[in-house]
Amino acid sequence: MRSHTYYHWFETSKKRDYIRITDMVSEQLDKSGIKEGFCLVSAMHITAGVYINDAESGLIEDIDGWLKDLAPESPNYRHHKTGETNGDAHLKNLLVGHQVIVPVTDGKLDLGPWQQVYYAEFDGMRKKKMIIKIIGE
């Protein structure tokens, strides 16, 4: 079995952002030479996430609105007693998740017809790291 590791740094210009990274992940799979296996994509920060869904702008707005409703920005989070101001971003991470695993078949990401991989930023405008780890044959 072989493995391939790639780290990518994000620094968004907005506090919240949803970045389609399917092409980046596919590029790393091509570089790996792996034909059968699995690809892990993981946000390496507790106020960001990775998810799979449709690349439709209305849906992305709906996801953002849903996350704002479930974890609204507020000065009332207990986490803020530590001096931080991003309690909502930690909760949004829990809702979206911090990683996905995508099957690799015949050297391609084995995604459904509408599925795309996204990096979700909930407390941006600073550097954050993501890992792509591909294992297989």
Contents of the next structure:
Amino acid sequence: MRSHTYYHWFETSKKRDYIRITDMVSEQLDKSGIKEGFCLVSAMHITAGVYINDAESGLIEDIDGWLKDLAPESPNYRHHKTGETNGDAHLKNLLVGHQVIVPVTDGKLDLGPWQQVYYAEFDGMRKKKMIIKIIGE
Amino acid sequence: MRSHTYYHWFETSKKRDYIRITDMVSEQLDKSGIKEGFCLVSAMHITAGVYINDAESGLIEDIDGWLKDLAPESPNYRHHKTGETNGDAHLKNLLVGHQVIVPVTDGKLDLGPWQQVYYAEFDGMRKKKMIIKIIGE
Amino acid sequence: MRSHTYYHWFETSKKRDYIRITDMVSEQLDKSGIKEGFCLVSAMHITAGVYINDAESGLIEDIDGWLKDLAPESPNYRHHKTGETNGDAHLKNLLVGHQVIVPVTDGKLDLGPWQQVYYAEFDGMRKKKMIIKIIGE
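Beyond the form predicted alone, can we have the form predicted in complex with another copy of the chain?
Expanding to the full complex; the earlier chain stays at the top.
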């Protein structure tokens, strides 16, 4: 079994942002030389997500609005008693999920035609880390 | 390390449908000959989900109603400006998740007594692809 | 490829509970001797979750309140016609997710500084099983 590990730092200019990372993941797979296996893409922070969906700007706005409805910003989170202000971002992380596994087949990310890997920042404008880890042969 | 890859096409007669696929996954595990490892079951479309829960018809209706409440059909999604009508299905996919990993132990899916694997179609009546990929030894 | 499998039984004194299990997972990784790979932590019941987020008591109360809002207790679930009373717990399971994959690098759980693994009980006061399974080399 072989493995390949890569860390990427984001620092978004906006508080919330949605960044397509399929090409970055694919590039790491090429570097790994792995032909059959699993590729984990996982946020290493608890106020960011990783998901797979469509690269369509209208939909991304829909997702952002939907997350604001279901996990709203509010001054009333108990978490804010610690001095934090990002309670909503923790809930958005739980809603969307912080990781995906992309299957690797014949040396390629085995994604459907519209599946794109996204990093979703919910509490940005500071350095945040993500891991891409591939195991296989 | 060994691996086994299988693709399945669904074409549901209803727009939304919930299909128990535990036996299909188990059959592919048998074909793989893998005794210890991980089995990924993942929708390859962005308007369908894969989840693990109970095979109880009342609960499945509850899940369907809950998804309609939290990710409702609406003409107002920005995504619909592209001509699409399935904005809700993209959000249902994010809510339920599009993949699970089933542990494989002693050549069997290592599931709890009530855990059943489901394919959840949110925008059906057309061909949709799913991957089962097993790695291990 | 090596693998290591461990089952843990919970029996919480409260109906809903949030238990930090990072140390338990780390201990099993040590026992496995695996240096590079993936560690699956997965509830084997359909009314419990496993997630990664912050070990901060205020936030855990926020998460609990948020889950009660989005997947409320109610006598009206169709699932309750079977005699069950835990319809809400099934929905909480789908919302939070029942499993995570922790990357393993240099023999350690490769988590970010605030990432803690949690077992979330949504229908407790009875015995519930969880699996930790590690594959790698």
